[in-house]
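Presented below, as structure tokens, is a lone chain in the form predicted on its own.
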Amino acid sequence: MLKYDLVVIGGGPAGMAAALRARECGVQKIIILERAATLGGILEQCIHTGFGLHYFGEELSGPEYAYRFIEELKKTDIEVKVDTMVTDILSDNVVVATNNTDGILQIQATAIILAMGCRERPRGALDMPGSRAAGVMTAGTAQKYVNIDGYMPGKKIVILGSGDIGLIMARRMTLEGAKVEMVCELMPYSGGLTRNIVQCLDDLGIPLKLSCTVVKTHGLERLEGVTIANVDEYRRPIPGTEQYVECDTLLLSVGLIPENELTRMAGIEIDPITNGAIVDEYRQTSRPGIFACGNVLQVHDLVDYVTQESQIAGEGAAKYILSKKEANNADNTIRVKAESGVRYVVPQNINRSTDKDVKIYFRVADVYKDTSVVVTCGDEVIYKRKKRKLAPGEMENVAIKLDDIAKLSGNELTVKLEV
């Protein structure tokens, strides 16, 4: 059996950043296992710019952003195995993987970092009437066809869902000569970043229809059109609002799902809202020595934030490895919960003995204006700040100072909104 201090599962931006930070912190024997043929993850097909503004202070494309971390990896002794699929995590942190060269591998790890990313929600999850005609695909699949393979999925496009990938593909398809008829969004607000709504839709004159969805697809072998309809406050189609739209391609941008099959198989506790692991401030899961970061933990807006979170996980794994840290005592844990307009929080736990300030990331459940973000411990207000606008499409965070954590009298923090 192979033995490593740290096994990182996933070679995208999260896995690379976590491995590099762990190495900087003194971890000696590290290996990255990546199921694709190359490192970089989804960034390889994201040829648009907008990456790196927060982390590098400059605007990069997805491949450029990934390249910088790949080059940093080459300067270290961190091992990498691509085309390698991890199939299980056994007791005592034994990782089971397989590839064409080594066959089945068993790797004994002191610590493991889960960085498997996320996948798109497919058509099968939508219960949409219609045949299985060609031309219905996720926005990410269309992105790969255009940016990697050099194929155009279609010429007349309808996009369902206003997530960032859908918005970016609305612009990309337009620039490649297609006609994007509209973007339909089930919710009364967009799920994407404001900058993407402006740059990808408004600047190109592409209409965004809110509280609207596709209720049926038409066409047998190839998509010929879709029927759209407005929805009520309960997201149910309103009879009489149906409209037929001719198109040959329907792109789905209806949400991302963390790739957490391995996490569940390992018996790790999952947050029902994020569908990612429940973690502490160092991103350690409910299983000692197993950490999670990036989109497998919570779906991020920006890869810059993925990098920052993954560095926290890398540092946490290094502390665990170098100090042979045991499981945290439940009595030493401060629970963090979401209330009153806050949909979820990450991390969900903070160790009272932590040695650093802690950022609590969260998303709101609706669009709010002139609303205060408040963090309380019992009746005590730890943090309060007014925000001009809060929207579900943009992740927010609050920073809790180390001194404030040390002074907490209770074992529960609450993040909520106050009008």
Second form
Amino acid sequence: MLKYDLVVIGGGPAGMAAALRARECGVQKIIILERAATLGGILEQCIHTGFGLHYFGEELSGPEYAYRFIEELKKTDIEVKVDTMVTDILSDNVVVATNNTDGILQIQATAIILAMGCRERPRGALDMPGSRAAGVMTAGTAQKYVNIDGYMPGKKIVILGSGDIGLIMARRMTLEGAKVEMVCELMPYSGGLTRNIVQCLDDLGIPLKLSCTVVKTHGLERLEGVTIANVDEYRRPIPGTEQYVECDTLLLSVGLIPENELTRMAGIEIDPITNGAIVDEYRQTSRPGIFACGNVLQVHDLVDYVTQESQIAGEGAAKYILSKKEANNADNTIRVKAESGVRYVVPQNINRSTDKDVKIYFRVADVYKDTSVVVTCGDEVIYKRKKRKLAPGEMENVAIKLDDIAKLSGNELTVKLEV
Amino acid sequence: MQYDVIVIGAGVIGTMITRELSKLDMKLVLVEKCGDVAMGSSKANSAIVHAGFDAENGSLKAKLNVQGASIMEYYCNKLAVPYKNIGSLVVAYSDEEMKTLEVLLDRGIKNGVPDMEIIGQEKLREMEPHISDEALGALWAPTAGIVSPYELTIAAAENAVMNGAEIRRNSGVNGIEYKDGMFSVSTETGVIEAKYVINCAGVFSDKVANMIGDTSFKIIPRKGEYYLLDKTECRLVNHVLFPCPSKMGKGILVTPTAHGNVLLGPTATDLDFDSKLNVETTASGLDEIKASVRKVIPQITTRNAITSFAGLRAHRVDGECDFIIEPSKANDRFINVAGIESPGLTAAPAIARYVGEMFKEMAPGYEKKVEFISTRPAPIKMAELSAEERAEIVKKDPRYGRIICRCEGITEGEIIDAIKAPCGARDIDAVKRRTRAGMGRCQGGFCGSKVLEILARELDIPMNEVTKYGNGSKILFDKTK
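Given the form predicted on its own, state the structure of the form predicted together with the partner chain.
All chains and molecules follow, beginning with the one already shown.
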């Protein structure tokens, strides 16, 4: 059996940043296992710009952002195996993988970082009646066809869901000569970044229909049209508002699901809201020595934040490997909870004896204006700040100081909104 | 082209009959209007092997159902098709329904169904721990099971081809003429001739019979809608669970599938004659399923649905309800195999034997093939093998080490096998039915484009000629700017 100090599963932005930081922190033998043929993950097909504004202070395309990390990796002796799919994580942190040169690989790892990313919610997961014609696909699949394979998956397009990939594809398809009829969004607000709504829809005159969904697909072989309808406050279609829209393609941008099949197989505790692992401030999961970061942990808006989160996991893995740190003591754990208006928090646990300030990331459940973000421990207010606007599409964070953590009177922190 | 026999329709009935006839030394062709076999009812049904207590005593349906159930496992072993003998329970929720169970039991015994038993609440809860508290008892039929219907169809087609039968896909039949002991069948891919025709055209079998002037039966499509749930839900149900039957059929069931998913459905909606291609799901149909299954297993939700789909039953509306398996009154060299709705899948192997015997009586001159191969080699399924077995295979052919479908763990080697097989896959859905690539929870989100690439490469066609399921179902248009 092969032996490594650190096995990183996934060579996208999360895996690369985590591996590089672990190396900086002194971890010796590191390997990245990537299931695609190249490093970079989904960034490879994101040829638009907007990446790196926070992390590098410049506007890069997806492949450019990935390239910077790939180049950094080349300067190290971190090993990389591409076209390699991890199929199992056994007890004692043994990773099982398969590829076409080694056959079956078994690697004994001291620590593991999960960085498998996420996938798009498919049509089948929506209750969308109608025919099963070709031409209904996720926005990301269409993005691959256009940007990697060089083929147009349609000419007359309706997009369901105003997530960022949907918005980006509205612009991309338009630039390639397709007619994007509209973007329909079930919710009364968009789940995408404001800058994407402005640059990808408004600037091109593509209508965004809020509180609107597709209630039927038409066409026997290739899609011929969709019926859209307005929805009420319970997201149910309102009878009488149906409208037929002719199109040959329906792109879906209706949510991302962290790919936690391996995590579940490994018996790691999952947060039912994030659909990612429950982690501590170093992104360590409920299984000692196994860490998680990037979109497999929580779906991010910006790759810059993925990078930052993954560096935290890389540092955590390094501490674990180099000091053989014991598993967290439950008595020593402060639980972080989401309440009134806050949907979830990451990390869900903080070690009272932690050695750093801790940023708590969260998303809100609705659009809020002039609302305060408050963190409390029992009756004590640890943090309070007024926000002009909060929206589910934008991940927020609050920083809790090391000193404050050490002084906490209770074992529970609550993040909530106050009008 | 001249043949001895033309079989029309490559569903489970047409392919199983073709396989049976391929035991005889003759020229045999199966014609199919779609781009693949199993494209009608055979790919969208409940995938159940029924024990045989539903059909009326003394009917052909009853006889072939019970026979079919008893020989299904044998055929599935021969043809390497997923099958599990898990048994079925008809669940009763009232005293009146408990009485219905007695009727079913009695009918089953008369039909020759073995080992049935009415069980009480306690035993039922032991067998199905998640069943509703309202359930009072059930009819237990241990000979029932589950099977992969499209794989049975594909396997039968492959085995028939191995034994010399021809399969012509994309060859819908437009007309049939009969002159001097010879049928002349015009299809989308040309005219073919044969001495005998066997009509297995499913919902279209009345239309095909009409082509020789046989108007003795009428078929409408009776639509059934389904939900397929993620494998994570399989902990909730152990057996095939039926409600008590009604005049529209056996009701909405909850069952594991042969691959470990959970299937909910079907609804039953009669469509008109012109709707024989209508497999659209409907909001009302899907709602009906959701409401219905909650009464059976309260914990079941469609939140973990992988997909929903609809299929059509070939339902008779000429006053009769039995299977029609007989030479046509209009021409005794033309055998109708029609009105094969439930339990048609279960009965398929028995129907094939029955038609085989009927044909031998009708045309006694054909010799048995000495070299008939009765088994289809099992396809390699990497996800089902041990680490050692997988390593061994990858050493010989590295393409079995490259996973294309993440959700189901399907490799490039398996996809190429499906394309290169006899009657191999020509489109994305055909690859899915043969290998399960794209059958998992991401529904081809990641692997769809890779399967498309592999199909284009192996079939040596441009990527934008690859289709989802034949004909006009293309995925890609022109190249980008």
